[in-house]
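Okay, so here's just one chain, in structure tokens, the form predicted on its own.
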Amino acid sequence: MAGLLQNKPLLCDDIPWINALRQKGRMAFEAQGVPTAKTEYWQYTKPRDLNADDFVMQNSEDYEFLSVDEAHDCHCGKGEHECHCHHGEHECHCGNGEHECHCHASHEEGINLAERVLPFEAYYLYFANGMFIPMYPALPAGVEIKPLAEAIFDGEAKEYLGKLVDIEKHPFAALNTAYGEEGLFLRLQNGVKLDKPIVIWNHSEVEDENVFYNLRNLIVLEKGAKAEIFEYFDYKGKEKSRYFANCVNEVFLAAEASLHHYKLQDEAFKANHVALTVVRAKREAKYQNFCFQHGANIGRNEVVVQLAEEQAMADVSAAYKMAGWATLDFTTDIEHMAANTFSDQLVKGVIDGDARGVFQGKIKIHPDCVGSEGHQLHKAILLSDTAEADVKPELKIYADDVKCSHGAATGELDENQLFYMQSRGIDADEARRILVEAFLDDVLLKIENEDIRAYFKSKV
């Protein structure tokens, strides 16, 4: 067992460019180390538990594509379209220029995938303890999904991996870069519009070892493409299991592309979950993000959006609900890098017990970005005398003729409303639940997909 820096064999480490990038990530993490209370963006979320020396980093299994195997060529005549089926039988159906891959895996990595289904139609991709389960849904033409290691092996990842993340500023992203081999490469070609969401299900189930894993996803939407992606992190196992999920997404949105990005963080209550999503949006691209956190000992979700060209838009919203001694952190950094760009942030939290909610939101309007708008609002309800909310809104404006606002409010449930509801025969717990649900309702309304919105409401 060891700490966060370990000597571990990595897939594709013999490829010069990825080996150099991993070494750069390792050196960046060594230079910064685990953040402390003196680290500006971590002053409220102190990851002291991440200094433990008993983490176990598992070795990924070799994928079959790492050695060329003609048996896995679907021979559809499309050249680049090779299906890699790692378990069970392989079927490839190509018609009307459409390439669909159906991989029927008999090995389920110890979890019952039949139970891993959400109450709406979706394309499902699964991870178990940070390792990809090689099962692929039948996807429409123009949609490419492959393991990150495969995209590294065939060179597709080189154009994107590490291009958006500043590893000198984000130590855990540097660590993720040092060990980046698990994750997905997802690309939608020009004009492709998915008819249902892609669900990326990250399931953890640990026993005696304190597992540490890194996930890295590359998401590329070409011009006019449109998609919904739902990241789900859940846990099943011993109540006091401790593990660390370190996740990074790099999202590239071409002109007029649109991505609705949802996330549900429901980790074990002693787990640690640190995630960074960095988005670059070009002309008229639209990025909508909604994250709901109510698990983990330390849960930090950070979103950085670069509005790089005119008319790019970002709507970054979140809700969190926790008790015990958890710390849930939602940190944002929205950069308006072009004129006439627009952003909106709404974050709401419900905090009980000795828990702490953290919101750090930044809006930066670069010089000459006239006509831009950026708005930010955080509200929290404290359900106990020992609950705590730490809020740091920040505006940096270097241009004239812009509209910006930020606000923050913290309070308690209205005792008069509680009394009125109880006087009408509603017990105290149910009255509190109704008021909490009503408090979170307007942030949930940010979710345009009604089925996904209903599912999030069921988790409140």
Given for the second form:
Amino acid sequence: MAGLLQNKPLLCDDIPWINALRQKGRMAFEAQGVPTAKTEYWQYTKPRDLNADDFVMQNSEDYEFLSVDEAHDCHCGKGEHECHCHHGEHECHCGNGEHECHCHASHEEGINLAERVLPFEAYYLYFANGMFIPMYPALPAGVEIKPLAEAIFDGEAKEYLGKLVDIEKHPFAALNTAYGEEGLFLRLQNGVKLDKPIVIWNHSEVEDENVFYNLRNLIVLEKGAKAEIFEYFDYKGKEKSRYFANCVNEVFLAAEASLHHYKLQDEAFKANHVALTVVRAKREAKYQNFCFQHGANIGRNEVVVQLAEEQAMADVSAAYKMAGWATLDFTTDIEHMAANTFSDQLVKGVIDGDARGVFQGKIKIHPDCVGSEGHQLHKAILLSDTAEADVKPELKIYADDVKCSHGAATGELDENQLFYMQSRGIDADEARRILVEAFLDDVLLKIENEDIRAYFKSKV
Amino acid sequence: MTKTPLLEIEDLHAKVGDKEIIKGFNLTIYEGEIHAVMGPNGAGKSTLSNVICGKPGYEVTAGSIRFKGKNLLALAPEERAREGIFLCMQYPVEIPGVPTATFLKHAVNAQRKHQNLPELDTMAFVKLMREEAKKLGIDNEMLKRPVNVGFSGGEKKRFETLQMSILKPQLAILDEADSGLDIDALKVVADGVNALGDGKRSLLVITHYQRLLNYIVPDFVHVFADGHIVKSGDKNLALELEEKGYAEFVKEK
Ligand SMILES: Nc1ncnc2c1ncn2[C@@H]1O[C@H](COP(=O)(O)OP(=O)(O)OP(=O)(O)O)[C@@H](O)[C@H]1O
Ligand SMILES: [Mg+2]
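Requested next: the structure of the form predicted in complex with its partner chain (the form predicted on its own having been shown above).
Complete assembly follows, chain above in first position.
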């Protein structure tokens, strides 16, 4: 297998609009290639490992636990029915009219979903190595969740897919677009307020091959809708497997919609994880993001928020903590495109070993966006002499009468605090742990949901 | 009653960077004794207490410190604390983000673990903390705040005393426990310190003012100048110093 652009059969490739979009993605990626140190916004995080030619993309039939060769109950969410698929595409007779079903029918062997719950109540959706496992929670009225391929097939994705992402500037998003078949289409109708978070559990399990997969989620909140979405990435398997998860979220927030978007990346130390989330927030919409990165060889999270109409606001926070050789990168691009829009960013990192933390934070206030406010603060603690933090704030202010601030501080643990605790009998290591926890305390307080905050705290 | 030495400091020399600050310091403290150390600003009193407790940044170039016969200099700061040394700091450190109660619980349980006692659960710990806090007139509200953050000077000293009352050290070093205290607070702190005494606990009291020694009555008073003890006496020496100041000792060097 060669390179990241591989030929693989794609679902719905016979539908012209998606085929054209994938072609555009392919061309945009070919034009840019895997970023190098010269690529804008990639000078600190070097995706050298992603240039290898031993990544393997897999189709559903490659997975034993996803493939089926007998008649079986189908969990595609369209009611109970027998499915006679041999993987992938098949006719489904679920009573919702005749249609092709794009579920990957599931054998529940191989992956025990019952054990896969987080310590808080939620609606759970599962992916394994980038493939959707078609089991659906019972969702309240007005909430629609289906595999992306199905939304491509029925045309609902057309209005959203690729509409927010600038693939000419984001090579990995271009690559993601070239494949664009796995992921979720998630929509909340007008005024629907979800009572529990939605957890999207992305589990990776890799043996000898270096698996490469792309995920694309479309998240649509109609007017006044309110949701919490928790993306969870975990890993089980051989430590040496160097898989690559390339994820893109496109988030559409209509007027007065509110989304709390959480992400916990708790992956293998050889994992490569590149993610881009692009959000468009309309009048009075609220986007609150908290991301905790942990593990991974390269872990990059980029959050782009377009505050497109008045009173839209974004609160983008992150924490990262790592050791070893990891590079964890949090990159933001907050665009104030209307008057009276607000943004706040707080990012805190704890870096040990030979690891490197990267924060590139951008605030852009377009002309005439008076009365807007954009704030940004990055703080990192280096726990070793070889740890490194690279911070690049970028403020582009083209409007008058706005309030903007940015700050960055990188330091070590306070020796006096450490000694104070030791002088009370507390172990040096324990004291360090307490201080690190304290350092991350204020960023965790950004999480409004107490159960989720407690969960993140336990992970920190 | 035959007394055993608790702390033995012999010909101690220590420097910070290139600067020698402790220059041939000798002191032996027996169980149950109260020693007061008085001396001019910059004499090295805080340096001495930091060296005893193992604060990084100081280099011991000669001499020895033994505690209960053990070579103290070979132990990490937390091990010295668990052996029973407590430093009531001149400038207690603020630790934002760490609740006072959490900090104290870690300290108590670290010590209990060292003594092979079961760790206290939250309930038992809170009960203990509240009881001791009440004796020192410390508000529960204060214990909910982060360690020393936003505490007034007096509150910080009270909190140091609270830690000491809970940890019950065999040797408490009080580095200007009286600075910044109003008269009532001084009495509270002194009562807290005296309540420790069961005849076996020892004190090293560093102070500039004789006043504290009215409440915590020393067995010995030492004048500390230019890195070592220049004169020792009983409690009357403190009164003498109050009157005459340190001029005569500073000149002597
Ligand atoms: N980290 C340091 N670097 C350089 N000099 C230091 C350091 N710590 C202490 N000193 C110096 O060592 C000397 C002794 O300081 P120390 O704090 O021990 O004095 P002290 O007797 O406690 O004074 P005070 O009565 O004012 O508290 C002073 O001259 C001080 O400036
Ligand atoms: Mg001092």
